[in-house]
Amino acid sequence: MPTNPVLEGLPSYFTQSLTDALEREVLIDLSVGDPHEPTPEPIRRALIDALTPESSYPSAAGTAELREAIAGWMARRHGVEVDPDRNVLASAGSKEAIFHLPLAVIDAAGPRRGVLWGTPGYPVYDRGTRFAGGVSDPVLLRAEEGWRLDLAALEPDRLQRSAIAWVNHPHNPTGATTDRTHLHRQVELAREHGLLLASDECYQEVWFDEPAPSALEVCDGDLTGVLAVVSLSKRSGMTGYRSGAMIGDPDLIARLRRLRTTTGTASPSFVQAAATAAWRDQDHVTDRRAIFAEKRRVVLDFLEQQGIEVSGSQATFYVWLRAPGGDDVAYADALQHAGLLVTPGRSFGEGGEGWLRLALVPTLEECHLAVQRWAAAIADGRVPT
C-alpha cells in the first residue's frame, strides 16, 4: 500500500514515550502539559446543558455566540477590537489550528514555501509545514537572547523564501516571555518581507509578573498579515475539550473558513457552548494562575537551593532548567528511576540539548512530594548535581 513519505519520515511524537513510561511505572508526571486542576464547574455545566436529544453537524467557523465571546475576551484582555465575523474563527484547540494553517497559505509548487519557527519549540510547526508541502526552516533560539525569535537577525533571502514566521510567547518549552516592542518589530519586518506573522499564544493567560501581550496589540488597528492562535486548554483547564480560536487578518480568516468546511474540523456544538462560557469569564483564569504560581514557587525554590540553573521560566506552567552534568536524556532517566517523569530538552528540537522541561501539572501536594523525592535522590547519589 502506498504511504505518505512525510508520515514515514517523522519520528514518534515525544509524548508517546512519556505515556508509555507512565503505563509501566507509578511516577509523578512532570512531563506533558496537561494540568490536573479540574475544569471549572460552570463550564462543565454549560456543556451538559447544551446536550440535545438530536445530534447535528457543528459550525465549522464556530457559532455566532462563541465568536462574539472570543471577540469580547480579546477586547477586555488586550484592548483589541475585532469583528466576530471577519476576524475570528473557532478551532478544535490550538494544535490542529497550527497544523492546518500552512494548508491555507503555502503553495507547494511556489517559490515561497518556507516556514520559520524557533527551536527548541513546539514540534507541530514543523509537522504541519511538511504535510502542506512547505519547507520547515527552524531558527536556533539561545538563552542569552531570551529564547526569542528575531526576524531582524535573519538574512533577507531567507525571509524572502518564507511564507510564514511563527512566534510563540509565552514560549513552549522555555517559558520565556517577550514585550510589545519586540512584537511590534516582528510585525513590521514580516510585513516588509511579505510574510504572515503567526503568533502562537496558547500560554498567554499563564503569566506571573505582568500580563503577556498579544501580537494583535501592536498592529495599530490593522490586522493585515497577522494571526494569533489562542486556546482554552491551559487558560481554562479544557485540554480534553479541544477548543481554541484563530484571530486576525480578515482575508486569511475567510480562506481558513473555506479550508475548514473542506476538512470538517470543528468542535462539537456542546463543546462550543462550554467554550462560550469559558471565554466570557475571567475569574476562573485568575484562580488557576494563582495555583500555578504556588506550584512554581515550590519548584523554583528547590532548584535555587540545589544550585541548578533556570532559564526563561517567566511564564507558562513550565520550568526550563539546565541538566546537571549536561546530558538531558541521562538526567531525565535518573529522575525517572527516582520516581519523577520529566521531558528532555532535545525532544523540542535543536537547541534543547542539555536542558530539561518540567511541567507543573501535578497537584501542589504532588509538587512538594516531587521535590522531596528529587532531594533524596541527590542526597544518596542517584541523581547528579
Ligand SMILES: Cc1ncc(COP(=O)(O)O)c(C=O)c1O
Contents of the next structure:
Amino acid sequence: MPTNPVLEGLPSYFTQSLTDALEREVLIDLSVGDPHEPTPEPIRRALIDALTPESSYPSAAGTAELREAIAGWMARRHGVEVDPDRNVLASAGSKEAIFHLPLAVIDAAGPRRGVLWGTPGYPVYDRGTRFAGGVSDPVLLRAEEGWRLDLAALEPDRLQRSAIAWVNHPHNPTGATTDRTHLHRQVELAREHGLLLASDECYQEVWFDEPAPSALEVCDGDLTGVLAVVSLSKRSGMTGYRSGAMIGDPDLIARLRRLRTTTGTASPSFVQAAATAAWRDQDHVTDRRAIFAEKRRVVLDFLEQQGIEVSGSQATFYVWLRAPGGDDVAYADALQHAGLLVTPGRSFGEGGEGWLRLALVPTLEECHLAVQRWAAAIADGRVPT
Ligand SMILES: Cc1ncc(COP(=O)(O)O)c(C=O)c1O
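The form predicted together with this ligand is what I want next, because the block you gave corresponds to the form predicted on its own; please supply it.
Below is the whole assembly, all chains and molecules, this chain first.
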C-alpha cells in the first residue's frame, strides 16, 4: 500500500514519550498543558441539558447561538464588533482549526506556498502546512527579542513567497506576550505583502499583568487578511470538549465554511451548547486566572531563590527557564528521577535547546510539593546547578 511520506517523516508527538514516562512512575506532571481544575458546573450542566434523546449531525459552522456568544465575547473582551455570520466559525478546538487552515489557503501548485511560524513553537503550524502541500518556513525566535516573530525582520522575498504567517501570543512554550504596536505592525506587513496573518490566541485569557490583546483589536474594524484562532480549552477548562473558533476575514471565513462541511470536524451539538454557556460567562475565567496566578507565584519565587533564569513567562500557565548546566534534556531527565516531569525546550523545535517548559497544570498543593522535591534534589546534588 502506498504511504504519505509526510506522515512517515513525522517525529512522534512530544507528549507521547512523556505520557509513557507517566505511566511508569508516580511523578508530578508539569509537562502537558492540560490543567486539572474542573470545568465549571454551569458549563457541564449546559452540556447535559442539551443531550437530546435523538441524535442528529451538528452544525459544521457552529450554531447561531454559539457564534453569537463568541461575537458577544469578542466585543466585551476585546472591544471588537464582529458579525456572527460573516466573521465567526466554530471549530472542534483550535488544534484542528490550525491544522486545517492551510487547506483553505494554500495552492499546492502555486508559487506562494510558504507558511511562517516561530520556533520554538506549537508543532501543528508546521504539520498542517506540510499535509496541505505547503512549505514550512520556521523563523527562529530569540529571548532577546522577547520570543516574538516580527515580519519586519524578514526579507521581503520571504514574505512574498508566503501564504500565511502565524503569530502566537501569549506564546507556547515561552509564555511571552506581545503588545498592540507589535501586532499592528504584523497586520500592516501581512497586508502589504498579501499574506494571511493568522493569530493563534489559544492562551489569551491566561494573562497576569495586563489583558492579552487580540490581533483583531489592531485592524481598525477591517478584518481583511487577518484571522484569530481562539479556544475554550485553557480559558474554560474544556480541553476534553474540543471547542474553539476562528474569527476574522469574511472571505476566508466563507472559504473555511465550504471546506469544513467536508472535513467533518464539528463539535457535537451538546458540546456547542456547553461552549455557548462558556463564552457567555467571564467570571469563571477570572477565577481560573487567580488559581494560575497562585501556582505561578509559588514556582517563580522558587526559581528566583535558586537563581535560575526565567524568560518570557509573562502569561499562559507555562514557565520557561534556562536549564541549569545548559542541557535541557539532561536536566529534564535528572528532574524526572527526582519525581518531576517537565518538557525539554528542544521538543518545541529549534531555538528551544537549553530551555525547559513547566506547565503549571497540577493543583496548587502539587506545585508546592513539586518545588519541595526540586529543592531537595538541588540540595543533595541530584540535579545540576
Ligand atoms: C499554541 C497552541 N495553540 C493551539 C493549541 C490547541 O489547543 P486546543 O485544540 O485544545 O484548542 C495548543 C494546545 O496546547 C497550543 O499550545
